[in-house]
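Next comes just one chain, in structure tokens: the form predicted alone.
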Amino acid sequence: MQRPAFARWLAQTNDVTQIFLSAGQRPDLINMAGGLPDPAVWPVAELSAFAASAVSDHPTETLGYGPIEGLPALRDALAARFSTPELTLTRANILITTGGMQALDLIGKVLLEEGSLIAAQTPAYLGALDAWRPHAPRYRTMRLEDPDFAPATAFAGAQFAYTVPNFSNPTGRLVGLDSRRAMVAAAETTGTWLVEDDPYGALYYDGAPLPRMLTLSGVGQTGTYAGPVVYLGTLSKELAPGFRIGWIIAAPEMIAALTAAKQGADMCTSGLCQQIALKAFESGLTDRILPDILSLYRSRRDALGDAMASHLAAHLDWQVPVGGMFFWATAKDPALDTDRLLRQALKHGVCITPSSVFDPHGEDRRSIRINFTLNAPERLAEGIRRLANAIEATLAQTD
């Protein structure tokens, strides 16, 4: 008996995410592929105490079903946290999601039909491409660093524009203030939704933080925010990823549509995790641990940069990021296919991410993403030595 076929979009998936998430099962493998925080930064004792008190003090909210939009107190806390003199937010602007990935999935559900157009900052976040793949969208690539980039032209006709302005995944680039203002203006002019995905916004190692596009969009508005920016945030990089707590900040009409989509996805985000998140905000825990996180990750960024300069300068070009979790390195020799390099690197005991999975069209095979937050400096150095050997081996096979 022949069973019905699986959905067509499954044939378009990639196996790279599965490869680097399973890399931890090989103790000999140095995983420099994923955007993974170091477990050493997790405040285990404080979070354990928060969890215990959350269940004992709020049994109904932690163990029962909760509001689809999220706990009102947590939504109020986030509205207060992100409000500025230029930006007025209320709980009507906030939806709690089960991690940042659910936020991306919900955006696809409420804005995409098959063949819809997305204007995407490219290289683009792999998770976003995966989230929207079932809708079979079309992509208009946006190279924000291109001096000829014209946001209004790029946005025109798109269902939404997608950008990661703070230390983009995968490139680690920081989008400048002028470009941020230009994209906000283009969203207002064209009517296109502007999705600002910001999982790394707290991880500035050099310089002062730039204003969010959400904040820039609020300038000149009166009353509750009703602009075109859809802002995505998460606790995964500031606290711990296992909570799966994220949020969307947007105009109330967008929040209402996303809430309807969430009802059919998971009904509600974990009440226990929401209560822990609320206690982390109210106690100031997230702010207290941030300096130590920045110090640790800054030193690892510098260690990776030094190792790359020592071992990879002959083969790759890169820029040192001022924040985030990643280096983006591009092969000097066009013969270096980084899809093939991934397989060779695994044989040499190191895992990196090839650029093809960040290209909506799958054509870029000349760059790699390297993470520096998970591993200690000496392990980063060893990983880069292994990668250099893998590059040599890959190039030797092309001769």
Second form
Protein chains: 2
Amino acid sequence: MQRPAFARWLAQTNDVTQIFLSAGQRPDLINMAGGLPDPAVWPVAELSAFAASAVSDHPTETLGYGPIEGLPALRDALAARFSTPELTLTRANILITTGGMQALDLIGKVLLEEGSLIAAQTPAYLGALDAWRPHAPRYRTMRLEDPDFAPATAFAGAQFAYTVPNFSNPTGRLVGLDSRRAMVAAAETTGTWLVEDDPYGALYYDGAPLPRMLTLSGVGQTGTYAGPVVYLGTLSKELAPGFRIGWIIAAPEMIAALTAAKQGADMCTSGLCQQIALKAFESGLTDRILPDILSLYRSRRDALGDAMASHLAAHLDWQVPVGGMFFWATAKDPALDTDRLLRQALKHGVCITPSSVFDPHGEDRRSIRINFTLNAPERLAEGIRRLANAIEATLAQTD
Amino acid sequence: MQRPAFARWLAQTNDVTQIFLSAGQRPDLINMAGGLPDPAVWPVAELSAFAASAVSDHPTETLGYGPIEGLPALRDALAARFSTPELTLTRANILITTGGMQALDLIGKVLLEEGSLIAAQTPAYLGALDAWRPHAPRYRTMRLEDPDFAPATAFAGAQFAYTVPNFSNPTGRLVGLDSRRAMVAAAETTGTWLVEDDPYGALYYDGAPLPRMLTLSGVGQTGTYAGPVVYLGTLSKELAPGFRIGWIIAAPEMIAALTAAKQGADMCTSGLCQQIALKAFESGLTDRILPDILSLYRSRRDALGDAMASHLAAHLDWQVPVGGMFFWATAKDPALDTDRLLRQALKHGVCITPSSVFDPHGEDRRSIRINFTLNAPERLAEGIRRLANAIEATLAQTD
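If the one shown is the form predicted alone, what is the structure of the form predicted in complex with another copy of the chain?
Shown next: the complete complex, the earlier chain at its head.
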């Protein structure tokens, strides 16, 4: 007998993820595709001790079912951490999620019906497109750097606007203060929820951090935050991804809806992992290791930029990012199809991510994303040499 | 400005969960509503040591991103644990989930469109109804104990059949061998997926365990399992819920679809928690602590049964369960509305779960679920005395 059909969205997944996964098995390959941290930044001894004491000092919180919203002490710690003189956050503004990805899934669950409209900064994070694909949403693409970008027009009629203002994945672009203010104002006037996805907010290598849109939208409010920004944070980039700890900061009515969705998604996030996160904040561990992370990644950003300048300037254009994990480079020659470049790159022993997977409509084949956090400088340079050869080979095929 | 509307399913959540949550804050209340383990069964010292060595011995697996499907070693261990002479399982049959609840969410994602049909053993697990509510499925209710129950008729046209054969939540009922065989045969002839949700499979207090439907459906197959059963397991009842570790065992095509759904749900399950689960299996810890868990819960099952016989026999009918965590008791008098009983019970300082939340159509107000694993015998007895008074008060109001 034939089995029942799978849901329709499963037919729409692209094969690029499969290509990455099989590429990951090859030890000779230089992987510049993912957004992976260097394991050297993890404070293994401290985390091992935290894990042990979390269980022995707090067995009920670590081993039992916890509240759907997360451990009260961790929610309080995050409320305190993100509050500013202009922004009053309480526990009611905080939901703990199972990694940053779950936040995107829950937002889809509470705001999307089939065909709902999302206004998305484009190119857009692949994981967000993955999370929302089952709802078959419509996308209005937003190019924030376009001088004609008008947030209120872009937001109108959308269930939410989706942005990564700090070092966007994939472009590494920093959204400026004026654009942030304009989007907050547009969210206020249109009523649209404004999702501020901020996994890279701590990874500023040059200059002082810009204020969060969450903070900007709190200005002038009194009492517990009730504004339109839905802020997403994660422990993955500042400490380690393996704990799968993220958080959502939003108006209490949004937190209540997301909590109902989380109840049916995974009931609660691991109490052990939450307790370790709490210890990492309270002990100052996350703040203490950040300078070393920034120093390491800044030097790699510089190494990759130098290698690109030496080998790729003839074929690609890019801007050096001031933070985050990625360069975004665009082909000078429109004939350079970056989906085809990926296949050539794999033959040459290097893996990058083509722009098609970051386009909600799957059409952009002009750019690539290159990660600089995982590999040491000499390996980054070798990867770029291989990539230059792959570009030549792709163009030769095209001619 | 008005905010965009939340998704429609959010209007359909019942308020019973909220009632439980606020009841949980009251220290004087005897909570017999939840399905919680007694913290006394947790091997805290061993788990603290496992947590420490998981991080220090396997930093990459515990602290980094892992494969979406789960750690290969844990998938292999589960394949070995559930293989039998009749059933060949490999890594390709296993997906690690973030607790048992995520398995239900992922099944909904890959098999349900709006209005899809589910054939559900009824009364049904509340968490499954929660997980699938966003898809607005239709339900065909199945009463497996009904002598006229015809599985092939019940399964026809359904995307999947949902069952909890070992000590069903909420009824505590054990589905017999003949019914298991009949459902497996019906799944084969109709093609329908057969979800076997088995969180309580280890908690047999009397008699030998019956074979899983997964095992029954493997008989006569050669090579890697490719049958219709989608088996759900969890570490929550046998070790501790706080790790949020569950697993799905199914045909490779189903595992592949579920993996695509998990990618957009939370990317991967905590590597730390997976590594601890692996150690718990490999060291024999789960097998070693099981006899003490069974002994403790058996004595509480007996204590609750004795108290019920002393105080509730005039008003309720029930069968003593041979495993699991719950008694299910049904009012002799149809005028005893158990939603109203819940409110009276809370006034009397005891919490139970009314049948309405386990009915896909929300109509059954004739029964209650009573948990016996969390409280010591004397507290169980006091809870039942309070419940008897609450029943009298509810009936007095009704008259």
